[in-house]
Every structure is written in structure tokens, then in C-alpha cells.
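Here you get one chain, nothing else, as C-alpha cells; it is the form predicted alone.
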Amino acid sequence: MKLLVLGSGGREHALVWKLHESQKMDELYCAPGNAGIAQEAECRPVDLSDTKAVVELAKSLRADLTIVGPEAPLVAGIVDEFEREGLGIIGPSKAAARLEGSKIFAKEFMRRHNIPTARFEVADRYEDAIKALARFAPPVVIKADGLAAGKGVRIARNHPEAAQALEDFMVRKTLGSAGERVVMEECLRGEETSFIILTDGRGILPLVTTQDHKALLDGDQGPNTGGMGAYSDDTLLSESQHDEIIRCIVAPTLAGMEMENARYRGFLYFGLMMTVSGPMLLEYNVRLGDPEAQPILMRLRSDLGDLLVAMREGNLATVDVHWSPNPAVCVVLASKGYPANPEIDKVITGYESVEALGGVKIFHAGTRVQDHHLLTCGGRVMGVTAMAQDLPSAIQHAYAGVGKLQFEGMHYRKDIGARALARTPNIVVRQDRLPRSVRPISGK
């Protein structure tokens, strides 16, 4: 098979890389990729933005099948020129992409289907939206309605805080469009954790679970961002905070998919915060996580190529999918002024000794290659990923790569999987023993 991989970051980095492995790949390509990217795929250049360019970039390589990394595409409708073209491509149609591109359709979704989330309201106006806001007990989460690269999410510690938030997104509108509509929500308490399925309509593949760090600092400190590393744990969730998550969050949304004419293929991403009263849903994504993809696709055992095959041909519930019991974690390295205004151009030095500690891999997202320098070209530059035997020892293989990197103003945070280590897990559960796959027929 001819397979083309859509995008440029460490996610698509990790999907190529998985994917350069499968016996299903004869051709591998991406487009536009970056420069670690080009060391295991033919790049090409094309703005994705641009549906046309991509669609005829697919014909002429005559790809079997694509593979959409980021959401803006799939949010414009990709997925739907492909399919009018007779064109092979994992991703949710435009209808179903509404899931993230907008905040205010997901959080009344799962009102109109009883999806369990936090109390919201929804703004059309900066003026609506301050006196909505003294009806919030602070913290409140401020949540501007459309795509703003991961950094369109506030949790105001006080209403003036929330205010400020409400001023620089609806009025000096710092994301644009994104911020014109917002929803204020409850702060839920509890752990935060990522659930990604893979599905094809009918059957659900649950990947394993994965713990984002958003926060720009140590301690969860600072503004949001894409994501400053993850890891990845069979400790994160026990068999049946898994089934419960299945039960009455992933199977209801895909039936309230279905019922609302937008059925759902694709990669889906769940962001759920872990409450005393069971698992509350914070958010979707209609795409593979990134850095969360990292370590999710570091553990998989099974033919990539196979599963995307199978979700495509509508199979997806009769593959055996094989997890490594290790646990794998990611830092990320980003640029000096992400995520606001991010510095380039800085030359990045050491990588060539990083993966021959052993069981690490840089997977590049921010990076280009000129006069034959490595060079930085974006907020989020890598992801330092490693797997182990248990987490701690992930933890410092992951460090160590780290360690031997350098470029001018890097930045990461010194505590992925601290959390993890500080706590007492009740219970071990290996996700191989979880179920492979369901059928949902209704709701819950």
C-alpha cells in the first residue's frame, strides 16, 4: 500500500514512524512533514489549509490511504472531499469533526445526550458572558468556542482572572474568530486523563489511557498549552473505571452520532477528569492526541497498517490489537516564548546520541534542516519518548534524552509523571486484558 500521513508535528512523526514498520506499507509519505519526519518518509510540500492541493497531492501519489493528523482539515471537511473523490482516508467528516471545532456544539451534545460533564453556559456576547460568570463559584474554566491550537482553554482562579480571560477573548479577540463565542464551566476536581478509541462506526478499539500535562510549567502552573509531555500506564485507570468509561461516555456519544446523522469514523479523543462521582467528560478531540500519541503508539505491539485497514473496511472489531505491559513517557522541548510568541531558528545540537540510550526516540515536530544545521522552526520542537520496564525508569530514560539536547532558550517541564509516582495505585490493571472492542447499541 501507498500511505500518506497529513501534517508536521510529533504526532505525525510518531504515526509515520509506527507506520514505516507495517507490512502493509510498500510507499510512505507526508505531507509537509518536518525533518525528522524525512528521515523514515518522502515528504511534500502543501498547505493543508488548501483541500484541493491535498486532494490532488493524494491522486498523484496515488495513495491507497491517508492519514489526517491535525484537526484544522478535518474540521474543514478533508475527509468529505476525499470521499467525493473516491479517495481512501481515516478522519471524521466535517459533521462529525464538530465534536472539537466547536466548544459550544460539543458541551450542548452531550446535554441533548446525558453525557456526563460540568455545569456550563454559553456567551455570544462579552457582555452576556460577565454577568453569566457571577453565577460561577471560582476556579471557573473559560473556553473560547472554536480551534485555537490547545491554548483556548483558561482556568481562572478568580472572577477577575475570568474577566481577563472574557476581555482578551471576546473583545481584543487574541484567537481570532476562536474567542468570539465562549462557554464558562465548572472546575471539576480530580485527575485528569485521556481516553483515545479508534472506531469505525460500529466496533471501538480503546488505545491505551495516557495522562497529557498542559500546563506550560512544573506544578501545572502557568497558561495552557498544546500539551508539555504524557505518559502512558496501565495504573491510570482500573477495569472497571475503564467499562464505566466505555459505558456511559464513549458508547452514548457514538449513538448520539449516529442518531444526529453524523456517524463517527476515525481516531477520538476523550478528555475526562476522574471525579469522586465517576468520570466527567472536559472535552473532545476529533484526532489522535500529540504528545499523547507518542507514547500510545511507543506501546503498540500490533500492525498500525492493519488497524487502519480494518477501521476502514468497517472491520475494526474483528483485529486482536497487542499492547507492551511498559509503561512509555514523553517530554516535550519547546521553543523560549511558547506559547504566545515562540523564537526559531535556533540551532539544536546532541540528537544524533540520544536514541542510542536504548529504548528512546525523538519524535520532531517544530524542526527544519538548513546548510546542514538541525534547526528549531516552531513552539513545540520535540518529544523526548522512552519505554521501560515500570515508570520510574521511563521516567529517567526520557530525561536523559533530554539531557543530551540542547538549542538556545529550550524549555520542558521537569515533572511528567511525577503525580504518577506519588501515588498509591489500588489497582494494576494490564490493558491487553481489557476488552478489545464493543458494539454500541444505544446509549448507556
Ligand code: AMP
Given for the second form:
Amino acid sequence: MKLLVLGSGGREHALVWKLHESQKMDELYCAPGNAGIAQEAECRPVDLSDTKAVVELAKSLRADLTIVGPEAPLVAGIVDEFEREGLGIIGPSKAAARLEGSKIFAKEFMRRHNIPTARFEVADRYEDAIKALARFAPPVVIKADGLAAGKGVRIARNHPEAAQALEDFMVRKTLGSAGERVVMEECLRGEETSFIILTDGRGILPLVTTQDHKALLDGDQGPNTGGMGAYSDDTLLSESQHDEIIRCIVAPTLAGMEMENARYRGFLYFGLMMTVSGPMLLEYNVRLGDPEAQPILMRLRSDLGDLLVAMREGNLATVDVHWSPNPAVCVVLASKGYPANPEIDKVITGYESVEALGGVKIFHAGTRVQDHHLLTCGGRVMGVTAMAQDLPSAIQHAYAGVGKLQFEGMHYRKDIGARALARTPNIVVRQDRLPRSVRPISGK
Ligand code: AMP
Ligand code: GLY
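What would you give as the form predicted in complex with adenosine monophosphate (AMP), now that the form predicted alone is on the page?
Everything in the complex follows now, all chains and molecules, and the chain you saw is the first one.
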């Protein structure tokens, strides 16, 4: 099969790395890709916001199957366009991608289908938003409705901070049209968990659970980012929490989409807060998470090509899925100035010695090659991902890899996975109960 992966981040590098070893793969392409991806797939330049150009590229490559990494092309309707042309693609339709494309749609959908989430109000005018603010005790969360590349959520500690966020989004329009309408919601407390599934519209295949580290600085300080590191470990959720998430959040979501004539197919990410009163849904992402994809795919033992083909054919239930029982950890290296104004074009050194460590892999994100030098070209530069027999060793191996890498202004968190070591682990999900096959979709 000829496979085409769309995107250029660590998530796409992890997808390419896994597909590279697939028995199903004859030719592997990535567009636009990055310097690391170019080692494992043939990269083609393309502007992912130009749907027609991407369709033409898939046609010219005669790609049998295209896998979409980031959200923007999905929200713009790339899957509908591919299907109109009879081209194979993995991802949700434009209608289904509204789960990420509009936070207002997502929250109102959760309310319609009784999916547990934070209490919220929607405002389309600044004056109304200020009035509604009085009905929330601080801290309060202000969310821009549209896609904002990780900049659309502010957790305001008090009302003046919330009013400032509303003014930025709605009056000064710092996020353009994405911030013209907002969601205001109560701030939830608990452990955050990224719960990602693959669904062919008939069944649910939960992937191993991960925890992201969204804040820029150690101790969850500083602004939110796309994610500074993630780990996957079976002690993150107990068996009963896992079951409750499927029963109260995942199944009603898929049944609800079906009911609203927008059957969901593809990866679906549930951003959860595990509160004292049970799991609550913060958000949907209509794709694999990044960096979450990196530890998840490192733990996947099955052939990803098999999974994706079965998924396209609606046969996900026929595939047996196997995971490594070992935890995996990814530490993201970012450029100075990320997330606001990352510095770029810095020379990266030390990468040759990282993979010699064994069990450690660099997934590239913002990298490019010029004159035989590896250079930074984005905010998140690479993710150093390691798998080992226990979480402390996986953390140690990932940081051993990080220690070999250097570029001017390199920034990374030093506490990825540390909270997991500090908290009492949940009772480990037994290996024979790990998600390895598909459950049917049914409502509550
Ligand atoms: P979202 O894009 O909705 O996931 O928001 C980005 C991040 O903001 C989440 O990963 C959480 O860390 C935080 N967040 C969003 N909504 C809430 C909430 N209601 N309570 C607490 N934190 C939240
Ligand atoms: N790491 C969070 C995300 O992919 O949105």
C-alpha cells in the first residue's frame, strides 16, 4: 500500500515511524514532514490549508490511504473532499470535526447528550460576557470558540483577569474571528488525562491512556502550550475509571454524533479531568494528541497499518491489538520564546548519540536541514521518547537522551512524569484487561 501522512510535528513523525515498520506499507510519504520524518518517509511540500492541493498530491502519489495528523485540515473538511474524489482517508468529516472546531458546539453537544462537563455559559457579545462573568466564582475559564492553536483558553484567577481575557478575545480580537464568541466555564480540579480512541463508526478501540503536561514551566507554571511532555502508564486509570469513561463519556459521544447524523470515524481525543465526582470532559480533539501520540505509538506492538486498513473498512472489531506493558515517556524540547515568539534557525547538536542509548527515540517536530546542519524551525523542536520496564526508568532514559541534545535557548520541563511518581498509583489494569479489541458503540 502507498500511505500518505499529513502534518509536520512529533505526532506525524511517530505515525511515520510506526507505519515504516508496517507489513502493509510499500511506499510511505509525508507532507510536508520535517527533517526527522525525511529519514523514514519521502517528504513532499504542501500547504495543508490548500485542500485542493492536498487532494492533487494524494492523486499524483496514487496514495491508497491518507492519515491526517493536525486538526485544521479536518475542521476545514479535507475528509469530505477526499471522499468525494473516491480517495482513502482516515479522519472525521467536517460535520464531525466541529467537536474540536467549535468549543460552543462541543459544550452544547455535551449538554444535549448529558455528558459530564463543567458548568458553562456562552456569550457572543462582550457586554453579555461581562454580565455572565458575575455568575461564576473565580477561578473561571475563558475559552475562545474557534481554533486558536493552543492560545484560546485562559484560566483566570480572578474577575479582572477574566475581564482582560474577554477584552483580548472579543474586543481587541487577538485571536481574530476565533475569539468573537466565547465559552465561560467553572474551573475543575483533579488529574488531567488524555483518553484517545480510534473508531470506525461501529466500535470503540481505546488506546493506552496518557497524561500531558500543558504548562510551559515546571510545577505546571507559566502559560499553556501544545504540550511539553507526556507519559503513558497503565496505573493512570483504574479499571473502574476506565469503564466509567467509556460508559458515561465515550459511548454517549459516539451515539450522540450518530443521532445528529455526523457519525464519527477516526481518532478522537477526550481531554478529561478526573474530579472527586468522577471524570468530566474538558474538550474534544478530533485527532491524536501531540505529544501524547509519541508514547502511545511507542507502546503499540500491533501493526498500525493493519489497524488503519481495518478502520477504513469498518472492520476494526476483527483486529487484535497488542500493547507493551511498559510505560513510555516523552520530553519535549522547545525553542526560547515558545509559545509566544519562538526563536528559530538554531543549530541542533548531539542527536547522533541519542538513539545509541537504546529504547530512546527522537521524534522531530520543528526541524529542518540546511548545509548539512540540523536547524530548529518551530516552537516545539523535538520530543525525546523512551520506554522502559517501569516509569522511573523510562523517565531516566528520556532525560538521558535530552542531556545529549543542545541548541541555543533550548527549553524543556524537568518534571515530566514526576507527579505520577509522587501520587499513589491506581490499581494496575491487568494486562489481560488492557484495551486490545473493540467495544460496540452504545448509549448510556
Ligand atoms: P482545552 O483546550 O479546552 O483542553 O483547554 C486547555 C487546557 O486548559 C486543558 O488541558 C486544561 O488544562 C485547562 N482547562 C480547560 N478547561 C478547564 C476547566 N474547566 N477547568 C480546569 N482547567 C481547564
Ligand atoms: N497535547 C494536547 C493536544 O494535542 O491538543
